[in-house]
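Quick heads-up: it's one chain on its own, the form predicted alone, in structure tokens.
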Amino acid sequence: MAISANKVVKIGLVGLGKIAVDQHIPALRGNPGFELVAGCSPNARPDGIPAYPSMEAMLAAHPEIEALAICTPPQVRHRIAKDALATGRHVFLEKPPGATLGEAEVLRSFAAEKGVTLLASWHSRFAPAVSLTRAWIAQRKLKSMHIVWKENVRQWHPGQAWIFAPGGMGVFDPGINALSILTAVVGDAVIVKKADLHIPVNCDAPIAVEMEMTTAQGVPVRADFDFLQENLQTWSIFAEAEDGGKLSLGMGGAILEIDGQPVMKEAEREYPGLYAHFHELIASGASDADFAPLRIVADAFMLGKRIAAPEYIE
């Protein structure tokens, strides 16, 4: 259901943990288009926002909410966002849109069954420079291109034992944020070849990954995901032409080189991007339900080799 673009949307939030507080929190406040009322967490009370121990007594308590972000683990997040799409509110997925390929789109049928929008967010597709990286690219016949995607989980994920458990997809929590970037500037279907899967030998999901992928059109992508990386973290994408030409992405996306040469360097406002569209969604009465970069993810655990890794010890 289409609304004014100048409306006020009341939201909540489902999950207060560190994704909501580091992100969506100030975004939201920094956003005229929406009025942050709540949140829920069964544990976490973070200042300044009233939060209620369940979606349930949060929506009890403001029935005025329109719109709601699921920021919770994604092992849970469908049966959430399902009860959500059903009292007829809009929905907001952090990433991923679900621990499988069949959650995403239950909740993608549903939302087009109750009239409301879904977004199903990839934060990384709004950093600074991925826009420019998708007009150089559709400019140019590829030659090749490698990810490298290396940060430190126990920075960004301290004491969050949920990531190494079953569905909360190890190094592939970061890494696809690196796959929906490449997803948004190749303008092609990505086809796994071949994936490593090194996982510690007391968890359930990778600590690092090699991967080998195709476009439909052939060309060559090589990721390499570590979870384990100290110092400088790594967030790089870089793209060879058959014209010699090469771009290199880093920081996420908030730097660009192309051919040595820095053309943009920005700081990270991605989560501001991503709430400006959804509210543009809304308005509109559309939802943005793109599931590739985990399609991508389901089929590296499909045909990957599983490599016995060292215990991880947080």
The other form holds:
2 protein chains.
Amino acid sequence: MAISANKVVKIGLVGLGKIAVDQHIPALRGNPGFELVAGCSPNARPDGIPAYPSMEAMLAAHPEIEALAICTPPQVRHRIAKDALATGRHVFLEKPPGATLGEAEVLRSFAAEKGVTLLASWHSRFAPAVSLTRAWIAQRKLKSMHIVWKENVRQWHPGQAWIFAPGGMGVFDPGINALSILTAVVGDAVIVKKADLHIPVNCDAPIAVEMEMTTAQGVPVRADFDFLQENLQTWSIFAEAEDGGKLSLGMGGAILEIDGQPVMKEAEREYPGLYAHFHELIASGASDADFAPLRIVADAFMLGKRIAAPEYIE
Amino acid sequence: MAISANKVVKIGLVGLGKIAVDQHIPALRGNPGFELVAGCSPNARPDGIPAYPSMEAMLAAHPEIEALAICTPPQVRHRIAKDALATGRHVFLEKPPGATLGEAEVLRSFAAEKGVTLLASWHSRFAPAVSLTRAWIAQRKLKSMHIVWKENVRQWHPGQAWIFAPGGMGVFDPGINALSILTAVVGDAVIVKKADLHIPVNCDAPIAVEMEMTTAQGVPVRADFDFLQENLQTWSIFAEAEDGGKLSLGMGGAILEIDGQPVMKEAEREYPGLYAHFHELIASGASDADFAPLRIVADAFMLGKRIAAPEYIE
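Give me the form predicted together with another copy of the chain now, not the form predicted alone.
Complete assembly follows, chain above in first position.
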């Protein structure tokens, strides 16, 4: 059911961990279309927001909440998102949209059945230079693409043991951000052809991945994901066109160079963009639930070669 | 483009291994709607069928071929199926419909674009008692289901080293047959909640799997897959209803018992049923490409816990 485009949507946060505090709360406070009413978490109590021990307690205290943003770890996201949709609230799902494709697909059907908005969010698609990259690719015949996504798990995911547990996805947790950009800019289906999954002997998810993909039209796409990168962190996507043109998207989509020349360098504003999109979806009674990035990860796990990597100790 | 329902469709086989000889050739010879024109394989030369070293050579010698059945191992199936669709032929794909979901989805789009029939076949769905099982479940509120699928890989897959290579799926190769029945009878989406994948230290795919699933409505479904079963082989699915009713589907769908009483015991005629279905699809200009069983396997690989199993030597 559509609403007025300038209506203020009352929203609650489910999960008050690092991503909620770093991204969701500031983005919501900066968007006049939303009123952040409350949050819930078993233990986190960030400053300046009424916090409850559970979603049920939060909704009992604030029945006026119309939308919920789910920022919990993926392993519990499905049950919570299903409960949230069952109460008739619009739902903003953090990425990935489920621990499995099956979970994600059920949420999409359930939102449609309930007539509410589901946003399966991919924050990297809202990086500043993604639109220009999509336009550059659409105007050319692609020759190849290369993703290099290397970060230090100890720096970016301190204490997040779930990331190497079954369903935590390991280095695909950041890598899926690159895949969300890839699938948004390439304008064609992406198929995994080969994946080497380096899994620490004491973990259930990979710490490094080399992957060979192809578009349905046959353009090769290589990806190198590494979770043990020290010093300089790299979140880059390179594209080469048949006409010799070269594009380089850096810093997760904030920096763009074309044929060696800087074209864009902007501050990251992904979550403000995401929440603007969520508001538009609610206003127009629509949903946005594209699972292509998660499908690529599932395919990589199914097809991949498992290679034992040294023990990982945080 | 639809054809007359009693037209004879000229068909060629791509891949002439065990499944072609045991199932496809007899089923085609028993169906007056098809004329088996030729086959191709790098080395296999079964009796009584003109054989060529490649699909290209076969189609050059027999341009009258209108449909192709792809019975190669999954690792090469995608390229061959895409080439087959590109020549404008209808395609019967052996299960699974690709080494990845991405491959399978591209084939579905490609067939639609070309206006030809794609049958992503699941032979177990054509087992004699599957329809009755679906009807029994539709009339009841389910309490739980349990799949027990245990066979001896040495007996059923001799010399098929691809089955434990990346993309070969291991025990999911037979297990996906059970999942194809499950997804056909349960009338609801199936979600993987937990999977223990026992992978031999010298292999890339599991030799045994215990999996906990649930339907979207919350009915628990357990699966036990084992590839080292000696003596009695088991391909059974058990269902229990809230009203106390019990159903037992045995021998891969050939035997049905309800509340302890035998209801059906029929000879297996899956491939004749599949080819009748393929002919109907061609005649009506339709496709049948449901990837739910493959999606469950991909989810199990993504979510699953990997457990080292003893080395496997054929």
